[in-house]
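As a starting point, one isolated chain is supplied in structure tokens, in the form predicted on its own.
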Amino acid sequence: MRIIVGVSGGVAAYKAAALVSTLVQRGHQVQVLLTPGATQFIAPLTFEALTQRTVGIETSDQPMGPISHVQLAKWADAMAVVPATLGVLSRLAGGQASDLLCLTYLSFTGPVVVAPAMEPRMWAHPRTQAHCDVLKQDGVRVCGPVAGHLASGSEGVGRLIDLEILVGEIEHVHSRDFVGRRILITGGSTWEHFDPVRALTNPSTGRMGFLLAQEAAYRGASVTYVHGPRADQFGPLPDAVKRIAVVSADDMRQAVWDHIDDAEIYVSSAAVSDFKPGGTATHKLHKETLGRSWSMELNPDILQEIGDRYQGQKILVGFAAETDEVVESASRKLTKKHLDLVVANPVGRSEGFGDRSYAAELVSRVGGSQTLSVRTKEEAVPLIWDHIGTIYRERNG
């Protein structure tokens, strides 16, 4: 993808050069136009060197030649202004032409995102809520900021948005398909305590879960995300996720019928354990006290239970990790939880939870069988949501 990169004069201005990095290493071309008080902050040299383009700043300079404005517009498939100050926004919505970021961006008609960062008390101002609001009228996607510790010692909301988060943004700024779609989603394992210091789980790391809503808050969504202990490691998620942390399956069972009159569809990529212990022990039970042997009961069966209660109102979508006959077993999974769609990795010695490397077929109530041609979850998570999309069209039209 070709894309601008505007940074405007703030302190964050040195994040910039790690976000033009990150894009240049992941085969992105990147030209960097900067306003004439970013280069108060960092030298136009160091996004030369990162881009090996020429860095425009005022708007009688040329980066591409005569009227550059105009070829940038023309050139580019999205535009990112990062960050961006309260004085860079409130010249984009009002329209003024005073730099060669301004004077481009009023040339440029596709996806535009921006990153606002400044002092809290600066972003709560209506002033700077109304130039928000008027950006996004004409379409372009205000990320962040967020809460945290600014560099003049104070805290609030006012920080740059996570690199992370933004690289992922202005990546999909072209497959916004799940707009305004509300999808309730379950990740991780769950733990079944014996005692406060013992617990039955299994190996799920809840990454498949993390990156089923990133994808989904990416692409447009309204994410809910109920995950097992310890499933919160990968990092920040978009604001556009809401986070549930449970611990049993009981606890996810509550946490998703909370939650699922709301939802569109429903993905259950969570490892819920089967079993729970007859009961639970207030204080340790220390081991030459214990028995060789445990009372155990059976979880409830979440997804059986929903898709028994909205088979046909609402996606419904399920994960199955099996070490043989894995369509075979998909194929019954999806008949009997009345699921439209189930996604079925091999798992045994050579792969499993918490593995980089992936597999998995994708068992559909309409179209039959798809393997993944991928080599990691990153690479699979795309093609799960592209899929579950169709599904989504072919029932609401």
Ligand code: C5P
Contents of the next structure:
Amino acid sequence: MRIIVGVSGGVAAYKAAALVSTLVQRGHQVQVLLTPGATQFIAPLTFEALTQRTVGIETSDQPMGPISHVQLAKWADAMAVVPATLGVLSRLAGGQASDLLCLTYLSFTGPVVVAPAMEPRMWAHPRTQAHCDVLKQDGVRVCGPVAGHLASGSEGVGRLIDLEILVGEIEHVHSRDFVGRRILITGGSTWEHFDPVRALTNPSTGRMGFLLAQEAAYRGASVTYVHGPRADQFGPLPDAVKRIAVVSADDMRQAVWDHIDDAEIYVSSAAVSDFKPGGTATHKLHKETLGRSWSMELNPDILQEIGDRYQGQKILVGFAAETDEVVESASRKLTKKHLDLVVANPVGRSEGFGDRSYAAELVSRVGGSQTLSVRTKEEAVPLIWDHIGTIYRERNG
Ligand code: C5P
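Which structure goes with the form predicted in complex with ligand C5P, now that we have seen the form predicted on its own?
Next comes the full complex, and the chain you just saw is listed first.
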């Protein structure tokens, strides 16, 4: 992508250098524009070294050359303003043609991401919020700020959004096909405790659920992500994701039933334990006692319950990790659980779990099965959402 990154004069301007470096490493062409104020915080040379391009600052820099606002607006696919100070927010919202960054914004017709960063009190001020509302009405994506520590020593909402998330938001700014969709996702494994220190579980890490929630949010959906223990290890998720941490299959079932009514799409990627111990001791069991308390009970099949209740009313997606007859058993699950789609994965010692190599077959109610030509979960997840998006549009017109 060809991306204009506008940097305004706040302390977080130093983070813009890391953002630009990441975007360049990911194969994007980046043109940096600094407000005159930004040059007080970070030198243009930093960005010139990172992008191999002259940085634009003043409108008089090269009025008819490659850094003219008119040329730039035609060249770029997307624009991001990082960080956006209150000054630049108000100038953008007010349509002031005051510097090269603002002029370029006013000339650009493509998608724009703005990442504010400022003192919490300034961020909370009604004027600041009014500027953001104007920008949002104009179709700008306002990302963050988030709560945390600020350079001034204060704590609160005002910190620049995590760069990792910002990169995702910028890269997805053209593919916001899930705006307005409400999605419930489960991920990770469940833990069925024998006692406070021992549990029955499986090797699922929750990486698939994390990637599914992240991508859906980048594409505009509101996501509720219910996940098992340890599935919160993959880093921050966009604000549009509400996380609910659970432990056992019973907890997960409760969370799913609490949130399913509001969802249009339910994606069950969790590796729910099929069994649980006959009872859970409140104190640590001795080895000898544990050996005798080995009785097992079947867990509820959450997806089956949801399929029985909501078939045809919501889009229902299951996952099936299989060692043999991958497509056949996925098709059986599709029918039995009344699903619209099953993502079937061959699993073995070297594939399937965590971030090891990944293969998947999409088995849908209408349309049969299709092999995804992917090697990683990162490659598979956008294709899975493309497929779910198609099913949604066919259902809802
Ligand atoms: O039948 P199987 O367990 O292989 O089906 C896998 C699918 O069913 C997955 O989507 C999984 O999240 C869901 N499932 C469930 N509750 C269970 C077991 C599986 O929701 N107890």
